[in-house]
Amino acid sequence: MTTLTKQQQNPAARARRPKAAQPARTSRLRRLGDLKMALLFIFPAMIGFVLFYLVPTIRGVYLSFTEYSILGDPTWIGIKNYTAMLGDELFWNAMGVTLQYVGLNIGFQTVIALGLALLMHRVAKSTFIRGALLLPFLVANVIVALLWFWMLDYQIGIVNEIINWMGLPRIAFFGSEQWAIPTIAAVNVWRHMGYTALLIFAGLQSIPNHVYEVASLDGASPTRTFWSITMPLLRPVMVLVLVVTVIGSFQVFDTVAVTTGGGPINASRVIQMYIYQKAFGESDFGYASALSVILFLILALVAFVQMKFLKGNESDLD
Amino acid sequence: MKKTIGVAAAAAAIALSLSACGGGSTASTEAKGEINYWLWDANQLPAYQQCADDFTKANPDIKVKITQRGWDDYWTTLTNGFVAGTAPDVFTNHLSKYPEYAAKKQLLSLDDAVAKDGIKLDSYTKGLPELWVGQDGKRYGLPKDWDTVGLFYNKAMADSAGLTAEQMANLDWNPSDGGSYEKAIAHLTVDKSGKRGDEAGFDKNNVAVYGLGLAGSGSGQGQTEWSFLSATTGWTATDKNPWGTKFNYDDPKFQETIAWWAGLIEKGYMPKLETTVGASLADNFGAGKAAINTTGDWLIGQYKSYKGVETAFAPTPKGPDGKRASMFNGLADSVWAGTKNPAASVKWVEYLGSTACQDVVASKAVVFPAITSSSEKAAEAFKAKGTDVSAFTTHVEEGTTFLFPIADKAAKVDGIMKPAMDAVLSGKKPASSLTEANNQVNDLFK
């Protein structure tokens, strides 16, 4: 799904590689040989990107300024369903919705999963272990989903059920408005934390030993070590970890398809269920298609400032 | 050389994949082939797969494929069968669904084949095949069975209430006090420590049996919920059915009955509507939970299937207008506009509505055919099975069926009114708060 890329050289050494290389002019010459092959080699990814991903993007982006109810032609109608979109009061609901829940999932997610690599990578050595971590993610996302959603069933579930036994009243988890969000999330968190420890346990791995060495020998603390060394090793790989959990948070939509359906009212009517429920319930495929291009630029923009602001492409290694 | 193959390769990939968004292709008209089939209630695929080898027993060129889809996934992978071309030949329908793809032009209009084929439509029930033709006057269905709404309660508990047979079926309702409809529901209500609705002392936090169980809020159209009560106040959801264009959910008549109705929640006799969500009415029923239900008689079966319960029926209370109320509600088959085998989809969609077929359905017992003689006999073959439908065949004996409120833009109306509907109901808000609704659902049709 992800790769790790760790860029250890700076720029400057990079940029004076070529100069070291043979006069301009055949340089020059081989590089346009080498475009050529380069794109020979690009050709077959590209029809799959052109097909898949441009033509559909761009064909999104059209449709949004249509109304369009898949059966029939598209209507050109301007920027309308842009303006209609800031007087729809259930499209805030779902920005706000979707952002509870982005909250919620990535800050529980985010530190549980650094807790769970720190045990991985000082305490649990054992393969079983650290396998046993990441099963939740091995099952599909619609089947966990559904179990939770019968464990917590409000009348039968496993979990209501010890709550009852323990004199508590009864909790309706995807019933109720408080709940909804907070539960959903909480599934997630339980699924995908395994993985994201991993990921941050990987970039762990790749801190050198010495720099600990280094740290016990002046006498810091493992407070200290953790704050000092640690987390600003670790930060290119937690921004990395970061971009991809809180875009895949923002995408949110099998979990609540399979439980609330949005529901119960607009309680956990995430942003993709809005658009997933405009476009194939009500067939209003134009608007819908405005829903997630806004939706696209918010990830755009949410990734940008992530990698801005947190120099998730510099490392502090070299 | 390689690369100009490649290049080459991939438009004709690109070609092709073309003009397999395009779909349609020349339509053949010998009846002959073979033809898909859809319909959504695992229950009545065997009587409908019986009905398909009999008639590729009679028209042995035509062969019948029958899916089965669970109800939500249907309606999408059907408009997305539209879309790309491979939507099933003939499929069941429903009246909410129907107005639009027939305005999308989805539907083959089946007047020619009625008027060549000479289908009699008065052998149906009255009122199903005329739900069947569109705004613009042509016919998109042959009806295949109807249904109505009745009370399904626990017998082991109203005999412990004291509760006949007789009184259950005659109770009568109205939006100030219930009625006796109400107070049958409060007698059957049992707390934890045996207290029932209606005694002092009992605990409406800690209810152990409600008196009337709850699937949902019944967003706009309320079918099993709460139709066949506000119907008997002489509100109806819109100005004219079917093709009303203004809502009338701003009345008082049905604002008051939805607050009467969602008061047994505040009361204690109703589940809440969050302990509803994944829940199953049937099976809360089953597992003694809920002491009555609405629902329709496509449950029958369900409802009888259920180990140590004996389930009875009553018809719906009378109401304000001394009449009981029941929505009738009507499927159908249809033919998809874009099928490759239209002479013989419509070979299979009028061997569907005739009483061959409805006959083996009847014999399975699970729904009443939409043939009258055909309804008699499934009627019977209840009978046979030891269940009184009577509770169900009497408002098409006695005229009180009143049709599914059929409009335009019902996927827009349902968006509006199930979060509206929700909200009441969970006591978020009052029930005028339906006006602002009602004026977001006539915006629509401006």
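Note that the rigid core is defined as the largest set of C-alphas that superpose within 1.5 Å between two forms. Bear in mind that the values here come from a model prediction, so they are computed numbers and not experimental data. Residue numbers count along the first chain shown, from 1. What changes on going to the form predicted on its own:
- The Cα shift for M37 between the two forms, taken after rigid core superposition, is 2 angstroms or larger.
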Given for the second form:
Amino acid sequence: MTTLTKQQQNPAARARRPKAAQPARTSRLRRLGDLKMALLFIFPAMIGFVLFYLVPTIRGVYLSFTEYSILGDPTWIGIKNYTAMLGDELFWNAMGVTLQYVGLNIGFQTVIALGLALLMHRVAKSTFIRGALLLPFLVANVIVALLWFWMLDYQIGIVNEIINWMGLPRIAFFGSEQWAIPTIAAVNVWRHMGYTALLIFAGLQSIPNHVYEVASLDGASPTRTFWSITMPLLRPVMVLVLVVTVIGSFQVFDTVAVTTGGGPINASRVIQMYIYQKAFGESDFGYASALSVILFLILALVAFVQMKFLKGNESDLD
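Return the structure block for the form predicted on its own; the form predicted together with the partner chain was the one displayed.
We keep it simple here and write out only the one chain, dropping partners and molecules.
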């Protein structure tokens, strides 16, 4: 007589075996359905991404290896556009001016936005006041640039009228080599600091209150609490803010175009302004594309370094 297996001896166990795999199969089908639904929703955005970002990027990289005017066909010249940058004094000047602007803009904007975020978190509980800080960001950048351009005008600007009333010499904010970039940086700090403060404020909201209560019971001062608790727990948000603001600062264009046009004497000719002038002023689209590729690589490297060394993907809350 053949010995029966345990499953053959126990019909109930044999009946339960197919049912054990049923929840896993149902879960896989549900995840597959969610994936199809997600792809359906992002499909329109993907079309826009491919048409307006991916395809132009690929074409721009191709044009960077060509000599191309809009009136003719691209001519392949290899890496000549890239080697020409090594001896291009205007390119190095534009990079230096851009770095100067980025340093001023990021430094002041981050510090001021962090202070505003702390005030919103600790003092300003009114939604109206918090919303008012975001108002400059809602105004178009060109309008903001024109507004400050008139206010800081050397002859009729209200700021110089106040300076003159105080008995001080007038300042050519946009017409001086010394003041052009600091002034442009100040205008953009004023416009963007509310938005940056809102991002930091969102990060402050995610820090549990019990952490501060424990620090208070231990007798930690506000300064010690800020540096030992707030800043470490705020690190992922601060890294995100730095990545976004640095990328945006390297791409400054409209404020410069409206106010100084790159002058005086190239004192405010940032890299984006130089790319525009090469492409649409001199019709040298091949060289302008090469400049754009170099700027893209710089921004990618900066973002990678920030995320890698500042550990933006890690949180002390875990």
